Each structure stands twice: as C-alpha cells, then as structure tokens.
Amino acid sequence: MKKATFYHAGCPVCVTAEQQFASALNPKEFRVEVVHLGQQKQRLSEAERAGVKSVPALVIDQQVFHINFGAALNDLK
C-alpha cells in the first residue's frame, strides 16, 4: 500500500483541495495521512524535507503535487 500525505493549513483553498484530492484516492491503494500544519507546526520541517513549498500539497512516494495555492510554507513558520 502506498502512503500519501496531504499537507494543508486549514484555509478554504486547502479544505476544498482535501475534499477533492485526498478523499478521492482509493483506500485500497493508498493510506492517506492529513497533516494540518497550522495545528501541527512541529511537522513543518518534515514537509520541507519532502519538498513542499506551499499548501495544499499532496506527497505520494516522495513526489510532491502542489495543488492551487493557499499559503507558502514560509508563511506558516
């Protein structure tokens, strides 16, 4: 099973992206973890190491998919 991590900041753009993308992944193929960086600031460095530059972003198998633009990662620090 592949792991997918959806990083977001809780903004309206992020919430809509979560509803559209993270929930659309087949649960038989993907284990999806949703990380709210506004509430889990200790995970910002993890997101940076994964290559996330802005949120919302979906990371699957070490590949980052930036979805729309809600906030730059630097703005969340």
Second form
Number of protein chains: 2
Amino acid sequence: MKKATFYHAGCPVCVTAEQQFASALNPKEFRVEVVHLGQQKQRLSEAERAGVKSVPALVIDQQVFHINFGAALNDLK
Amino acid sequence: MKKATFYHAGCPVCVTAEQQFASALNPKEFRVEVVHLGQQKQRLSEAERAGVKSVPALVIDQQVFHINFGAALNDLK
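The form predicted in complex with a further copy of the same chain, contrasted with the form predicted alone above:
First the chain shown before, then all remaining chains and molecules of the complex.
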C-alpha cells in the first residue's frame, strides 16, 4: 500500500481538487491522507521538506504534484 | 464510468506525472485516456476548449487540473 498525502488549505480550488482528485485515486493501491495546512500549521514544515510550494498539492512516493494554484505556503504561516 | 483525459507532451514533467498520477486513478471509477498533444496536434483545439492551458493536465468531468508545469499549449502549435 503506497501512501499519498493531499495538502490543502480549505480554499475553493483546494476543495474542488480534493473532491474530484484525491478521491479518484485507486483505493486498492493508495492510502490517502488529507492534511488541512490552515488548521494543522504544525505540519507546514513537513510539507515544505516534501517539496510542497503551494496548495493544493499531492505527494505520492516522495514526488510532489502541484495542482492548479490555490495558495502559496508562505501565506499560510 | 467517468472519463478522465490526461493531456501531455512527452516532456519529463509529463512522463513523471503520467506514470505516478494517471495510473493512480481508480480503474473501477475512471476510464483514462492519455493524449500526447505533441503527436496528436489535431486534438489541441479540443484540449483548449476543455480549458487546458499547459501540460500535463488532467480533465475529469469537465474540470481541468493543471499539474506542475511542463509546457505551454502555445509552444506545441
């Protein structure tokens, strides 16, 4: 089971991406964790270390995919 | 069965996204079509109408998700 982490900040772009996207991943292959960085600021540094520059972003196997553009990580600090 | 279309142009960013991403979608829920816009230029207008501005991009149910940034559509014409 691979891990996929979806970082978002509750913005409209994020919510659309989460609903259509994170939920579209193969449940047999991925365990998906959804992290709201606006509410869980203690996880910002973890997201930065993973290479996340903006949200929404999906990290699959240490590979970062930035989806559209919702909010810059710096704006959430 | 919903349809998901993954537009790409063969660039390294695109290939990574395709391998890790398009293949990660739930096969029971989505029929995924992969379109190489560099080789299938006749489908550029279709991609533009769907709202695609750059590749790689994934269109799910008429919603466009631009992933990272590989190449602008205008550069493929």
